[in-house]
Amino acid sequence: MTTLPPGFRELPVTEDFLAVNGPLYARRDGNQLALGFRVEQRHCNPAQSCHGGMLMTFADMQLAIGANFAGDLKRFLPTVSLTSDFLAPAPLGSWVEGRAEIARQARTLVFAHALISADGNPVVRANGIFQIRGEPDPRFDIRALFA
């Protein structure tokens, strides 16, 4: 059991790849959704730094689960376009957070950017563009988890 900071919780997973790079947990702060998870040594390059592929991973999850949750859009999201850039390395032990912001929601497009920290320090920032598809799915209400 990891220690976590307060309100978060862990998030329910039904996915193999999110279960083998998690856990992952949340807290809803008003309409955005925290994501974060404690760096383990799992997750380290031999820096003893978290690996950017793993942070790509939870930049992509944070971006997408959080632009479904501040659109309440029910849906699954599939990554049109990601880009981040590494500000500083997030060390083994450190907890990792972010929270997606919705920059512009059209049709079939959502444009989404975070910033995401390493015991509050700035490591990664990210924007995404997420495709909108299909009709509302009880199994994508990221909202429902915190009613």
Second form
There are 2 protein chains.
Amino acid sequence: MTTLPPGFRELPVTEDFLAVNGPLYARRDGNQLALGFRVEQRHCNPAQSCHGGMLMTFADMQLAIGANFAGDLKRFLPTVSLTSDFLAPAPLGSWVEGRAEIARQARTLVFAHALISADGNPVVRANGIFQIRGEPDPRFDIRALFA
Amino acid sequence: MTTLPPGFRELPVTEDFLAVNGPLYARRDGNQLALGFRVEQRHCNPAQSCHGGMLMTFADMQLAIGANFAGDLKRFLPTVSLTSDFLAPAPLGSWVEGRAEIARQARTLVFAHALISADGNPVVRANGIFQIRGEPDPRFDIRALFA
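Just the form predicted alone so far, so send over the form predicted in complex with another copy of the chain.
Following is the full complex, with the preceding chain placed first.
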């Protein structure tokens, strides 16, 4: 069990890929949902920092779940496009954390971005576009989980 | 053990994150190194297709290893930026495969892209920028492995 910053608790897993690589943790900060995880050896690249694949997985979840929370969308939001700029390494043992900002929520698309940090230092700048489709599904009612 | 298309063999793992989520497979096609993997349950999202995080991990490795192979760079190439457009889902059980094209190899940067398919259908369009730095390292001599 990793040590968590105050107020964070485990995000329930609905994805097999995150059952393998998670857990991720979340904390409600007003109208935003902060997400975080601690970099373990199993997340690392040969340089002993977090693999880009894990950071992009985190960015994808941060933006999709953050958009779901901010807009109370209650849906699984398929990713249309995600861009990640790798500003600096996230070292083994560091706490990685981010908050999604919503640039625009349209009828069928939501545009979100986040600056992700490791122990307070910016490590990834992410921009994502996600699809809004189908009916609300109680499995993805993230506001009910972090009321 | 998954069934592999002709000529593919397991890529040796130098990354903890890929020891967890791999293996990936590779085949030399002339001056390109084709990479592939089969989508298993552990790679999936709630829609029973490959999670975007796994597809971006694959895209990242495809472009970095493909650039290393094409330019005979013999280095771990840190990712500067990666953009992934999700064209269609990669279903559970499908064979995901790609080949990196090198748009430009400069002194300290290499620009690469790939169209990744699942059972022959395009699923991800990826563009990446990678850093070339340090001295060649025999651990990353990918040409020696696929001579």
